[in-house]
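In the block that follows, a single chain appears as structure tokens, in the form predicted on its own.
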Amino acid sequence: MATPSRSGVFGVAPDRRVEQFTESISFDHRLYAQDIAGSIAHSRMLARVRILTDDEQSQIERALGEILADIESGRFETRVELEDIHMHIEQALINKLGDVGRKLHTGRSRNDQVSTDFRLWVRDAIDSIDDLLGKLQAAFVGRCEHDADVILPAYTHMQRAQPVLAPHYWLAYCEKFERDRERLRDCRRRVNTCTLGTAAVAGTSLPIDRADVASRLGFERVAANSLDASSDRDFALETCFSLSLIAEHLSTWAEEWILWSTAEFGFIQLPLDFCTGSSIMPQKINPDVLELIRGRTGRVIGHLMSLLVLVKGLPLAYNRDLQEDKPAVFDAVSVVQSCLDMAAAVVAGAKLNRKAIAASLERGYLDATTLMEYLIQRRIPQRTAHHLVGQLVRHAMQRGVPLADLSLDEMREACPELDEGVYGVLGAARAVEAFVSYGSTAPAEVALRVADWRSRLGMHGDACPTPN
């Protein structure tokens, strides 16, 4: 029996090899239930426009429920010869129906309906990785009130450069996750285009309402132009490139957390039930799961990559090219939220070793700038005062010791202008101290953004995540 993708114009069976060359159930499969919706609301828009009879919807929508009831009860199967999840439901429905299941296809081609389906699906894949994008920046947030207190140091070229609060530094990447999210959230509106009812690439003489499959599917709007609706995927690599940023965002947290942890920092202690052993040492404790992240950023990125070459050279309108789409964009939508959900339990099972932080802070001469600022706003010109401050951290260096443990006669002699009250705002705690811009990390500024950030994420009371 011809299956619905072969029509009458076809006088041979397709050789084997091309049923195995071009199969996608493989994993297309993971949109059933998003190409079940998108039928259940075409069949009611055919009968509301009456090419369907009320009772022929009927019989339709209850068969696509029993089908999807037997696919997520696995009793569903699947052939090759079939392509894909859309001619798997379609031939389900005929094979219950006979021709009442031959008319759905009405109005609309593969070309909308895959179209359809992988927007639907790509609208609830933003939707679930906003959310956990969320929970991790809500995990950051919830350390902030436990390290409030704790001041370490932040670098520049991978040196120490000056010290900061450590809800500052948690709160820095809630900014980055934040643009993510705005990110997503814009790439949001341009998936959320409904392109069924363009058909193949022309759109159709049959009289259908494309306004109301959009508007039951939960669509903002209606593609305009039919030629475009078929061969458009830069929904899928707008949202491939979104979730490379989010990826390279964790590779940047997990590679810094990943130095923090070595005994050469010794800043952080990550939870023990997420890093593993050696098989061959057993003191080594592995920050495997963060090590997994920063790598599996390289799958996100060259997933992006494939898709880019995928569309470059594409006439319009649909190229069956445009079926190897979807690999690329389910396994990034996957690795990001796998990612995602582990780091949001790292973070909030970490500790801060704040002894080993203490030990260290006042190396470095994270004061040096703040004193220079001090310099500034006793009329001492910024570029004298940048070279004066150096005099006194290389004579410091030569020592041995911190700024502050220079007397005044040893800076008076790099500047007659100091006195006393030079004293404080050096060492770390006063040099953050002074800090009083903006976004900067002042300790009152730094209150402001948390309490902010706990509002934004509807974070009260206990409820949020603290360390252990």
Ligand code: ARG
Given for the second form:
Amino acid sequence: MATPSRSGVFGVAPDRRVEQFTESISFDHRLYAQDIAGSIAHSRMLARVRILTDDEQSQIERALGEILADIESGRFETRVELEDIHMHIEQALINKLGDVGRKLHTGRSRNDQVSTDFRLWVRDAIDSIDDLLGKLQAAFVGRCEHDADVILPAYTHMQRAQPVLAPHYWLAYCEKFERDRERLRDCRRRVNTCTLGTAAVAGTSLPIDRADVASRLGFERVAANSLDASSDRDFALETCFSLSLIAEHLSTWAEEWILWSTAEFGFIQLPLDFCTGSSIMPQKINPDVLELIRGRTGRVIGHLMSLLVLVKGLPLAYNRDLQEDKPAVFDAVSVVQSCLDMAAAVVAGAKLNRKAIAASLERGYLDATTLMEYLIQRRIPQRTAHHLVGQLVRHAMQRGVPLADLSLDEMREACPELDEGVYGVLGAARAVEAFVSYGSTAPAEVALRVADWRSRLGMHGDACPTPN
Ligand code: ARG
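What I would like now is the form predicted in complex with the ligand, since the data block earlier showed the form predicted on its own; can you produce it?
Entire complex below, previous chain first.
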């Protein structure tokens, strides 16, 4: 039997190897539901403009419903000769309906069909990723109440810098993931453009109604140029970029918690049911889940790179190269989905080692900047205060004590303006209390932010039950 895409022009069968080489059914079978939805919308429109009779349309719609059921129950067979999911479904329709089935592919081509199906798929993927991002944010926010009084060192250059509340850390990730959600929402608007009916490249001479199809499929707009529409893969690229940035954010978090879970830091205990062991060292409890989250970032970014190179220099309009976009996006989506799912579970199940953290706050002079600001409030110029506190830190280092352990005489030697009040800002806890600026780790600020996130994420009632 001739394959549907090989018209009477050939008079010769394709080389045996060509079908295997050019097929896409092995991956684009994932578009079956979108393809059927697109075909039903297309057929309803064709009936509305009287290209199909109502009877033909209802036969087509019923048969497409049966094909959907066959696919979902595993009764549908695929063959490389039929190349892709679009031709498999069309051929199944023709097998059921004969000539009526042969009418479905009127006023469209696979070029716009592929694009439309893929857009529908990406639209759903974006919604699922948005949902997973929300769940991860909720896991971070869910920790905030429980960890409200924990102070952690914040680092710059990986050197101890200033003390912050643990919830300030958790909400830092919420902000990053919120930007990811915004980016996806923005990208979704462009994904949500209907290309069906732009046909092969120039449109069609048949009186189709593209706006009708678009609204049946929930698209927000109709692509305005057939040359652009059938060649456009921007939506896939920007989705993949958004996924790459999510992966980057996850990777930063994973790296941080891997470090924090080491004996050297000892800040956090990862949930044991999300850790792995060693086949030779019996004592090992390894953070493989976090390492794979970090590692798979490479895969997602790799897919973005392959898409960028794929479309580079393609002339208008459809070129078969574009078939290669799907494995990249499918894999990027499933990697990010599984990483987000794992991350939410690890975030919810980890325990902070409060004792080890508290002991570590003694080191690193986390309160030095607050001391400098205390001097600034006593009208000492910043540069002078910076220098004076540096001298005090050096003195304290030589004695091997924290700043709070220096006597007032020692303090005054460096800075005669000081009085007892200085002890009110020394030590990590007091230093944290001293913050006041918007966006800082000031406890009142952080409490407001936590409340704000809880309401934005629809988290009512008790904070999530948290460990330790
Ligand atoms: N399987 C192809 C794809 O996914 C279908 C494209 C058909 N268009 C064409 N002109 N051969 O891109």
